[in-house]
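First, one chain by itself in structure tokens, the form predicted alone.
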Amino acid sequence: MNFDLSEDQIALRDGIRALVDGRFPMSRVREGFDRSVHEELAAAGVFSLRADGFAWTDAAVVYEELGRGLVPGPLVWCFGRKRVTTGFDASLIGATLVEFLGLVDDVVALSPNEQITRVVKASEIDAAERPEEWPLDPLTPVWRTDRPIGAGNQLDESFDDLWNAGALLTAAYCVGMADRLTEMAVAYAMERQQFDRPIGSFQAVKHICADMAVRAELARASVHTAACVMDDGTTGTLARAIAGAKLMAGEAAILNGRSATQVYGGMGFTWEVDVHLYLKRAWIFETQFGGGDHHADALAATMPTRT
């Protein structure tokens, strides 16, 4: 496979990057998600890419840019939908915590055990925001409900289609985070002085930054592979490609977040530095559409056995 972006994909990438840089600076990102974020992205065609004739490879490019900018909101769940939507894995959390509930129209419930998907109107879910329960990601508010959500309606999308699309786009977002964390760590290492030298001149810091760059590139190749298979099933095994992409991209985002924190030293833990926000979002995404252990097992299951 040739993973070089086409001229059209480069233009798409640059256009989305310009949109993110211009409309979603970190000062706005830190304010969190509101309806205007969804409206601006929807107007730019982010959520209607497939309906507008774009391929999954194009969607991966777009969501990587959203990850670089740490754009907040239930962006993966909104893909392909006209209404603002969030969702959750019912088998993991028992329908007790729902992200962005007070800010969306619909909630999609995935049930991997039953292999079904259903949608419930957010207004029909009896839940309350719990500000005293500080969420892991401060830009991802959660609502708690102690009652089962309504039965809702069965979605037209099959469980596999929704799961694969969600895993791919989440992985692409993670690649963007991993890449941006590398850039941030390298820039800080060149700026921060110790013993009258940039800390980036020390071998240990060079190794950290080099490992970050390699992880991001390997994850990007894995995500692009999965996107190619999504577009053309004859190019590979979809289950293996999706599992590999989510596994490698999730690991890259988390490990690069930790590595960037290490490069920044004590500053990496402070509220003023953006690194911790990327790491916390990576931890959140680790739980969505299957975590690392799930996809490692799924990947292993696709491997041929020796007799």
Given for the second form:
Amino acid sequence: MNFDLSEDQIALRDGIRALVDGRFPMSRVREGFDRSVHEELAAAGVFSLRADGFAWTDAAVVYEELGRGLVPGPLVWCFGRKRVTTGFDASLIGATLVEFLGLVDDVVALSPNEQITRVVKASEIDAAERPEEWPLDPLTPVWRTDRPIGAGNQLDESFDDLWNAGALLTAAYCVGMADRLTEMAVAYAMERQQFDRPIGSFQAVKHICADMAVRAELARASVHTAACVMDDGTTGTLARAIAGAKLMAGEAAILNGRSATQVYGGMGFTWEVDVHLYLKRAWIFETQFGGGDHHADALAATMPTRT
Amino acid sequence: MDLRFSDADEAFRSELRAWLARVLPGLAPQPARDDWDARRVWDTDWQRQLFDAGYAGLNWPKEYGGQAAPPSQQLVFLEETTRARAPYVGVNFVGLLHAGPTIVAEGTPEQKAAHLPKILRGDEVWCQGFSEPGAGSDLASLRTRAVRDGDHYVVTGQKIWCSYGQIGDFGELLVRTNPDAPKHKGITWLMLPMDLPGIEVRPLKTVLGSSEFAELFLDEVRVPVDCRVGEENDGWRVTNVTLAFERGTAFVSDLVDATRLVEDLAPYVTDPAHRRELGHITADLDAIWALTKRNVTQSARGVVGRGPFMIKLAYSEVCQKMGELALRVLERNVLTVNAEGPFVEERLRSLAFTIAAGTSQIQRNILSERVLGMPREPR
Ligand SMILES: Cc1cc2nc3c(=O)[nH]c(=O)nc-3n(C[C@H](O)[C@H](O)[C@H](O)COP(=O)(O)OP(=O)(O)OC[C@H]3O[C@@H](n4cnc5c(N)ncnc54)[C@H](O)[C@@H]3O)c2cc1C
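Moving on from the form predicted alone, kindly provide the form predicted in complex with its partner chain as a structure.
Then the entire complex follows, led off by the chain already shown.
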């Protein structure tokens, strides 16, 4: 039992962090996703980790770093696939809106209610020519389609495999965002002066930051647990571990996004400061692989009921 | 990263499981809440059984009766005792979880030999005399005086909120030995034999209606100098050792209790909105447990991570959420504390969790300063 990053995982983390810092600075991130982003990440082996013999815990480490850097794109959907892929939960309201549609080869549609996984070629989808004018997240363009995606082909993977992997990696990405938001808020609080001292010396601000750190750390422990259970199903209950990870991490990303906005004051409401980009992504991830409500219900379902 | 236990750990687990299955059915019923003498007997009997079976002091050194077992086995122990619903520390809380560990870390060989085996056997119960009427969050402002007189300190002052004060054999006692030094520099950490002349213990009635803690009045109590842990006037450093155990690891025992409580509450939770809230609480508790595993892994490697600064803060809040859910779910059954399970009582008890062992506000101060590096509060 070693519930902490191994030496190799620390090296993996540092390597991917160097890649993100070097190749995906915020100036590039703000230009959004395109094929070159996909190519570089694919060349670095991000999408083929499993095929290359890495564990799910390694994949969680990598996706946390992508989230920390807010690297744009349907990165979770591309995991394990060669073709540029996006996807969405077809059981939700608004399922005629598809992220990244005009930039990808394939679209995966999931339907948790019927446990369906289908894949459709993007070119075969009847969609608007241009993306929506005002997407919630400027780095996640969305296309409106005429009607729900048609039949397509059934994927080889089972619904559960796809769902669990997607929830895990999305949660890992959220942990990276939650952690980075904490760092950003702390750094700003130490630098910004009001009443002749850094706002970070006011307890009301310190306590916001303390809570952000706790959220990120609890979420990381949950995600790492889920990754360990993915690697070896005897170490826990997979459904419960996955639900806990996605719930804790999704919530940490959203609440830390809101908290960071507050700590930044008026700056936090500007386009210029990166906080809103993190928060908007966190909101979007609530529509992917189950939101907080879904997973809270899933967790409750693992608890005893009246007999 | 790997949550798999080794074969040795799994062998330990199956032996422990078999042992628990054998002994638990023979356990006497738990005594009444306010019958402290009976509680002492019940809790220390269980501790003695653990000791005799080789399950006491898993992480304590062998020479003082401990097992020096790897941290993974401490986790197995917690998992299995929770699962089997075995009793947990009870009145041995202070001795096992922070006084003992402080003596392991800071005590002399004589002090270790005198106290550690007795704590592990359940022969010695400890209480904590840190807080004073004027020194709560600002603990270092404490005023209980100790004046050196040959081989003794003569101690006069008042302590408050002393849990297990009525039945403790020894107390962790903080005294001021140098009133002229800055407040953190004049404190000394003493082991107080509770049977010395000049000590008066007055139980205090809590919101539970019973006496969970007491006031201590100390009137020229002569404490042997041998009872000092650490150097004279170096007690604040030792205090921080104690508090690190108290806030970082001691609450794991309560986490075990909370995990059981939420399992017991779950069948009463039927409304979908309440079930959803139960899901959130479950996720929080699972996450705190996961963070505990991380802490254990890191401490075994001598790493002090962020986790120990977070466990109590997170745990105390989720317990209160659970308590509020219980009250809503029980509806009019809350009108009497003993109606359905321990839920109303535990809701009352959990009011203290965000106060005891350092309030949540103080925890957030410490976390933001020591972990995040933000500016310090005036001290
Ligand atoms: C059930 C229980 C058992 C206990 N057992 C023991 C025991 O066995 N031995 C022992 O020594 N003590 C014990 N305590 C005492 C406990 O450690 C103190 O109650 C605690 O440290 C708070 O001190 P106080 O009660 O004086 O509150 P105060 O320090 O007066 O605090 C009152 C309020 O002010 C806030 N506050 C104070 N200072 C600050 C600050 N700098 N920044 C922000 N907010 C601040 C606090 O958060 C709190 O909300 C126990 C307490 C409880 C409730």
